[in-house]
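Take a look at this single chain in structure tokens; it is the form predicted on its own.
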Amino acid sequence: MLGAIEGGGTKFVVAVGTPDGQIQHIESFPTTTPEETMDRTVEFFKDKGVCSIGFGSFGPVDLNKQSPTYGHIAKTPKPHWSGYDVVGHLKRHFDVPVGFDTDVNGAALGELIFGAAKGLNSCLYITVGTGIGAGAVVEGKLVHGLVHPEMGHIMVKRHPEDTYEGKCPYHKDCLEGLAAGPAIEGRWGVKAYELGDDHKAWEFQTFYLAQALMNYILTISPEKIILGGGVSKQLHLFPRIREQVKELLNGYVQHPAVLECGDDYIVPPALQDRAGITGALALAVQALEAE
């Protein structure tokens, strides 16, 4: 059995499963202080006999294995979590390999191995919810660099009718600042799920997300784009976004998948709400194989 942790800023999801991606037992609980949350995580796994654990965490996190702070949460607005050694906490209790990455990288890997991008060599997973984050697999490997990618904070052109200043505390009107859930609520005064399909908000949302996908296509050329998260459950957005991406690229990328930009290229997660936890299971598989 393998252990999986989807560590979110609002809640933790913990599970055990098999190497073929089958979840056998799953629980969730609120993210409180790091000590309380990680102790509860340890309690879940202590009698499960797991031989490896995968942990997809909210960020930012230190993924550099040569760094003295590898496995720590980096500076975050989440109270008490900045600098906390989450991997070290697990290692003190379990003498097993721990695969550690961002939650969106984990979800990207899960969709590549078990989900919408199964059988492909690359994919991009974007989550649009409380924030916007993206994880990428290129040539079968998760993308890392100096730090992990922060694709939710790219700059996009402002919609001509949008006067909202932006919600991001660092950049104001970056992609996350204009198109994440809190920005929708801040602009319109209600949560995204309360808006009708024909609300002006979705024109803005399409405008911003299509620009972002255009940039990602031109940058890393993924074989599949998976659009997840709460806002992306608005399925009426998908045809709008596909059409606008096609218009923005204007035939420049000469590949049938991008030229057609059909319903098999920009897709919802095949793993649905379990993309993150199944991705954590995929990280556990990778960690075990690396031993």
The other form holds:
Protein chains: 2
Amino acid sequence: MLGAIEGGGTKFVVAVGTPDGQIQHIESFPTTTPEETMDRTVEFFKDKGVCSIGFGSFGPVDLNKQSPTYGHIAKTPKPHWSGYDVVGHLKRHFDVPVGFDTDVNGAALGELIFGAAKGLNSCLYITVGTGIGAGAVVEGKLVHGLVHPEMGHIMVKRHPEDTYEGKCPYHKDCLEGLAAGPAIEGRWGVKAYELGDDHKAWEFQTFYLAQALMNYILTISPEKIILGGGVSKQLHLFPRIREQVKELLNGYVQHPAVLECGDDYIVPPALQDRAGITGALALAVQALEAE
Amino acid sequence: MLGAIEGGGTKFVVAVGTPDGQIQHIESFPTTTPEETMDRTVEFFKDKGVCSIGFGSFGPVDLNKQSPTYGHIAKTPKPHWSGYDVVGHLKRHFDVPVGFDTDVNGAALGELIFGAAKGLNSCLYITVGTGIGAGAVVEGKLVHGLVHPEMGHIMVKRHPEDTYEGKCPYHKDCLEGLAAGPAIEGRWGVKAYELGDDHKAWEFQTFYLAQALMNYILTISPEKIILGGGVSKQLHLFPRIREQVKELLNGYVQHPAVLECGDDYIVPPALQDRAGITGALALAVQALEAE
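Rather than the form predicted on its own that you just supplied, could I have the structure of the form predicted in complex with a further copy of the same chain?
What follows is the entire complex, opening with the chain shown before.
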């Protein structure tokens, strides 16, 4: 059995599952202090006999295996978590491989191994919710460089009618600052799910997300794009985003998948609400294989 | 000895070199029809005894080894070259491995193996000239997905004082449409190299390139960024671009290289004017190793 942890900023989801991506037993609890949260995590796995654990973490995290702070949460506004050594904590209790990455890189790997991008060599997973995060697999490998992708903060062109200043504390009107849940709420005064399908908000949302997807396509050319998070519940957005990506690229990328930009290219997570935890399971699979 | 071909839209550069990146003999000639240009290329290598050939090509190209048109030039406005089978042409004359990629992916690999990114696992090479092209290495591998990167065409936010409509035939005011050589000339009426260092043009150029680099950093997190092409001759641009990338990211990416954004992170090509042909040599090295 494999262990999986989806360590989010507001809740932790823990599960055990099989190497073919089946979740067998799942629990969740609120994210409090690191000690309390990690103790509860350890408690869950104690008698489960896992042979590997995957941890998809909220970020930023240190993923550089040469670094003395590998496996730690990096500087975060979340109280008490800055510098906390999550991998070390797990390693002290379980003598098994630990696969550690961002939650969104985990989700990308999960969709590649078990989900919408099964059998492919690359994919992009993007989630739009309280923030915008993305992970990617390129040439069969999760993308890491200096650090991990932080694609949710790219700059985008403003919609000509959008006067909202933007909500990102770092960049104000980057993609996340204009198109994540809090920006939608800040701009319109109501939560995204309260807006009707024909609300102007979705025109803005389509405009920003289509631009972002265009930029990602031009940069890493993913074979599949999985759009998850709260926004993926708004199924009416998918055809609009596909159409606008196609219009924006205007025939430039000469591959049928992009030229058509059909409903098999930009898709909701095949793993649905379990994209995150199944992604963590994929990290456990990968860690076991790497041994 | 290894063979290297930098197949550009206006000229072909051919060379032989050693596995450690030394170019021994180099020639160039104008790109005319594919038959004539490739015959001349074959002629050059005929008695050189090369054991592998690297071809860094103008794009778009088909790099999918499963595709029946692998190694062909894709649809291009360049007369006669659409669909031309360059790898097939070489294979008919030389029974050696052929490494084939875009010129900019080749240049990225060249800088990784022999140049500014030596010893690293990732880098981004971007060239700003008559167009804007970029290649990248992620986790030790050249980036390919559906196709190859076409990062020069990402969307960017317009400089508030820039009223130029943009020059890209596909996207009008994408990065290339606003910041490549023809856009500079179209906007100011003179060629880039004729503009003084304090011309307003460089403020715009810095604005667009810094935004693009920010987006690439957030997307693939390269360990080194190499900025080549005509613009890299404008050395005064480098400190300005570094400063603006740093300001735009505003401390968000918590890695010293990006936080400082110093003169060892965004750099001119170590291989200077030979970045392209040495990149092709790197493709030959890689093709030989893959055998």
